[in-house]
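Take a look at this single chain in structure tokens; it is the form predicted on its own.
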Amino acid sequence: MNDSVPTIANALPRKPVTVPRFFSAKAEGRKLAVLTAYDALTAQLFESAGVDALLVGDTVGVIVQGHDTTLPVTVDQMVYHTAAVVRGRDAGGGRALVIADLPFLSYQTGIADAVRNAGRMLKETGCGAVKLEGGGSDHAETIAAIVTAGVPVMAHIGLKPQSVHVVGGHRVQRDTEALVADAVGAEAAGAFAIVLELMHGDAAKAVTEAVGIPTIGIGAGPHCDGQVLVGADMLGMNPGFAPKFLKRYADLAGVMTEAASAYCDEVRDGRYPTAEHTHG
């Protein structure tokens, strides 16, 4: 084998990752690799790298829009970014499952609103599923209604960023009994997977063992059935953000700053463009 060619060990085979195939990874013992993306180019690159799913998170409000929280993000904005990610995924090969976040107040205001907004995500973007923050303890009826309408749902328990003002910040969740009950309830309601965010490792292990659907961890330790990271964080584009769970696989902040600085210097010194870059 050519060592220069990247391999996708322990990944789903190179077929489109549908919701049933994503779900079956747990029983098959395959770990799921998920990254967030908000634009077509990033989605295309991550798709080409072999990710199993692209999550269009409402973290777009922080990473792209510059807000302090995800709360200002709207349904229209999520539709816009999700459609872009789907186009990028398709340009890169069309394999990864695209999952779109339902933003704040798009599903908390009633089941009819939740079903309408979830359906809109699928109809207008081409994504394969939606994610909402909550589980069996608070959104079982909503999950069930959305699934009944034909929209696959990924649940989200542990730390829920849309509730940041209620919980008073980003705190590690440790109540194993409550977390397990929340996850079991989400599964019973019809969720096909669950994100476990900022959770004590032992609690995440207990949750993962208690449910038959995949658990996707972020800050929840190694016992989950898969992992998700914010793409920009994984790439080292946000050097000021350094939680314990984050591993940076690149230093794009340094690379991008150095490249932009070199460009500025060459423009100001008259070294760019040259004849090489001029149409004759």
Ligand code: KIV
Second form
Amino acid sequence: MNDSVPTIANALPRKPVTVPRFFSAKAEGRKLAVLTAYDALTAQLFESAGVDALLVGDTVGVIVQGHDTTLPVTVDQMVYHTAAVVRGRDAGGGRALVIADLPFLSYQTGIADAVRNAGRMLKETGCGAVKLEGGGSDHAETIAAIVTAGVPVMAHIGLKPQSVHVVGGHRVQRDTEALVADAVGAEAAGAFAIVLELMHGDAAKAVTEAVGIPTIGIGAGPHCDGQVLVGADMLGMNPGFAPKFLKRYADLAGVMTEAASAYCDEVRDGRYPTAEHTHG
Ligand code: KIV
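Swap state to the form predicted in complex with the named molecule from the form predicted on its own:
First the chain shown before, then all remaining chains and molecules of the complex.
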């Protein structure tokens, strides 16, 4: 593992973010900062920066694998990436909660499948929780069964990308009453937190006020209890993706392209490698 990554989170309390600590942030008025990661080095850097949780999202299918949707991602792939993120989190300090997404068809096919696949994530990766797309209206029994088996569950309401073909695209979700009912049902089923994706700010505020568990927004405005972004989007690695909700904190696309281009030039004209980079 890389020992030389910068650590700028020394000021944060180093107690691990367990599910109860994540949950109690809402009552304590602490906003939660969450980023997605799919590999060990990125996880180590985000851990060193002080994130509260690393979400191993099924967006790995889009960001890493190059698919148009998250649907092709498998349970085995999620196990592989989550284990890498746990190793990176541990190398960076071991504070952040690692949450693994349950991919398409790993829980929609029945409660036994859901419990088995959620259990695999904990047993085989060392993560602390799973996330599934759904809430009280569609997956209350599944959430309850997974939690009863000993696996903490984060729900996910609003836009659910695994249902993209049913809803006909990535649309802002507008039915506040239904969103509140979905969230209240997820909390009653035992979820410890809920992602709110792509909804009006007022709807996210109503949901956040209606539940005692933290709401983690993405495209849901400022009234949630925390925020999640896809790490690569936040870092500006994907200039073609520019939704209204996204704030870029760096231009890594520019930095990476310039660095790779300088490398190509130096290799081609013989400026790299030199004696300085040579053994003996
Ligand atoms: O898969 C994912 O990365 C997610 C976040 C965008 C919330 O579900």
